[in-house]
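Here's a solo chain for you in structure tokens, the form predicted alone.
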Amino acid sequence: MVKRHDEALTVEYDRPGGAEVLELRPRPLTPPGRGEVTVEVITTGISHIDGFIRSGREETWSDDPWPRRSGSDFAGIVVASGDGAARFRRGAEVIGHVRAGAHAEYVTVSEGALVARPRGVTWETAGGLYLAGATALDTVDELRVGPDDVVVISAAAGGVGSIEAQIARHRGATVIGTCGDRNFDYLRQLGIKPVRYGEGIADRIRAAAGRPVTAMVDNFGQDGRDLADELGVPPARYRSSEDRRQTELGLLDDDPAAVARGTRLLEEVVRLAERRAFTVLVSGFYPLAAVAEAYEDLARLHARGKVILGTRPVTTVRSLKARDVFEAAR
């Protein structure tokens, strides 16, 4: 069996709730079926929608049996193949996606949910690429962002927002990112014009843009439509937080057609990451056993970029985060 083990640790939960309901449990490893491979997970990402599903706030899969599993993004190494699985040999380094269950030492998935990991994409980046990257790319594609655009993106320092902003800039657009003061330098380093949240934001956006705003993406979920109207953004070129939710749910769907579409988006996301069209800031890296702490970190809404779990971290010693120092000094 895989690495001569007959079980692996997997994150599960038995009832709706916050991060405290998550438990790391040993579960039997079963051989991959036809067209499937087993991947030893090296890194795996967490996202807000994982928490919404777990808490019951997102009801799409409320009929799923218990216990339930967590996580959709992962990167790792193929360790076993089922009959008919020929794309990835044992030892292949891959990036993949599942609807749930990526927060584990091993995951068994269809080959169709995997793409190769280029050496230029680090394990830390690879583990959190799928949901944030595919959501960002799909949004920018739908808005047909190009060199003539001025795009406003709210929560532009977050996991999805930062990738959207960088892809839009890569396509030649002028990008304005709304954020708190502490994220100004981060966005400037990405070539994004930062604008502070709060009263008078429309005037600050106009001043930063210097010309009409043509598109807007609301990742923040508060008064986005009103702001877009005030800025004169056409309805067809506005995407709300509810639109983002629908995009993410579609990317988590385990229907074969949805899986295939998600993998196509992931392939393009990986190509863009390899070419440095965008970078992912990993602002929190936790061992798998600290999954509840990682979600609590994400829930504070202070993390830039992505929070990632590692199954085989070199050390579990924690270091003080720069953002925590900033918050403590305020």
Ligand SMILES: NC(=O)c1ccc[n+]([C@@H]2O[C@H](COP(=O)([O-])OP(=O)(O)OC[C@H]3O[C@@H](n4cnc5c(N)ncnc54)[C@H](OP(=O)(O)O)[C@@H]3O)[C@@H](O)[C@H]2O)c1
Contents of the next structure:
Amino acid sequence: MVKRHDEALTVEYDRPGGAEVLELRPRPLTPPGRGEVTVEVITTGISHIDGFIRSGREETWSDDPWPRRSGSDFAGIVVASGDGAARFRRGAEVIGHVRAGAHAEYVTVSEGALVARPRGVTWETAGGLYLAGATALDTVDELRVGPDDVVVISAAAGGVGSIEAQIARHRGATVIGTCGDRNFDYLRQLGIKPVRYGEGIADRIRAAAGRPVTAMVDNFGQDGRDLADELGVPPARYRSSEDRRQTELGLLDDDPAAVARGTRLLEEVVRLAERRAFTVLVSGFYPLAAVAEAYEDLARLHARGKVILGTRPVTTVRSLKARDVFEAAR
Ligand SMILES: NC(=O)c1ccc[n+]([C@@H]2O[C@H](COP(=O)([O-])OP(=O)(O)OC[C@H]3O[C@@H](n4cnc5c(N)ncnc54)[C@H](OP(=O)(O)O)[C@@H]3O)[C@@H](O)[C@H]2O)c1
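Please move on to the form predicted together with this ligand, as the form predicted alone is already shown.
Shown next: the complete complex, the earlier chain at its head.
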């Protein structure tokens, strides 16, 4: 049983809307049921699709009862186990996923939604690994990216794109990543060829590639099928923003078979992270109570890596980010 705590601060909302509808409320902690564990959340990621579901732009789950909860990725410490849940002992450090409700001090999930956190995967990174990592891995796997490929990945410095691009590099592909000028150095450090998005992009990609492009992933929803056609990418080797939406909805599905599949992908993502096949930058780290501010940061569409919430921040003093200085000076 959970000791000392009988309620947990939990992010909830009562109506569709922007991040301003989110409220941090004390909620009773119920003991885990059969096969479930309760996890004290240390870090938890935020994702665009959470915001789309909240606002109603994404209509899947629009019949869910109110109040609704937020957040699907988390990392934390097991504090209680229900009957039949024996995989993780109390005190085990885990990374997990849930349809909604990760933006909280505690979350109760099936133990089948958890994998062990290796020491080499930091808490800050671990809490944002599930949705972005599994989407990236599933996409690279589906496209069967390999050493003969030249792959274009849009928004390659973002939460999903940065993991996708690094896994594609790890599989031996030549990777071209679209980004703004501010991310050229970052992508180059990862061995990814940066190309500025916008007018004339096809010519810039051809120049950077030096040989035919064989696959393309449009994360951003701007450089889509037309660009892929122009570059001669076969339809079977192109993934659109709509494909990505379907992938993410599948990863959020709480049907037991979908949860098991999501956990298998998460296991592989964590293994790749532990082996440093990819690293994830933390673009912004906010206390749980600043969840609305974190979403506003994400909505600016210039995250480099993931935006993460922490339940135990050491300070709430905001630091000025280099990117804010750079952009203010433009
Ligand atoms: N189809 C769907 O259902 C679905 C689901 C989730 C997300 N999305 C969209 O996919 C995008 C990326 O997802 P994410 O989770 O990786 O988000 P993210 O972390 O917020 O991505 C931010 C990145 O997007 C880049 N970016 C900004 N404007 C761009 C443009 N015009 N073309 C290409 N890249 C651009 C930024 O690079 P610079 O800072 O260098 O500009 C930044 O690194 C978001 O726009 C999101 O709304 C779509």
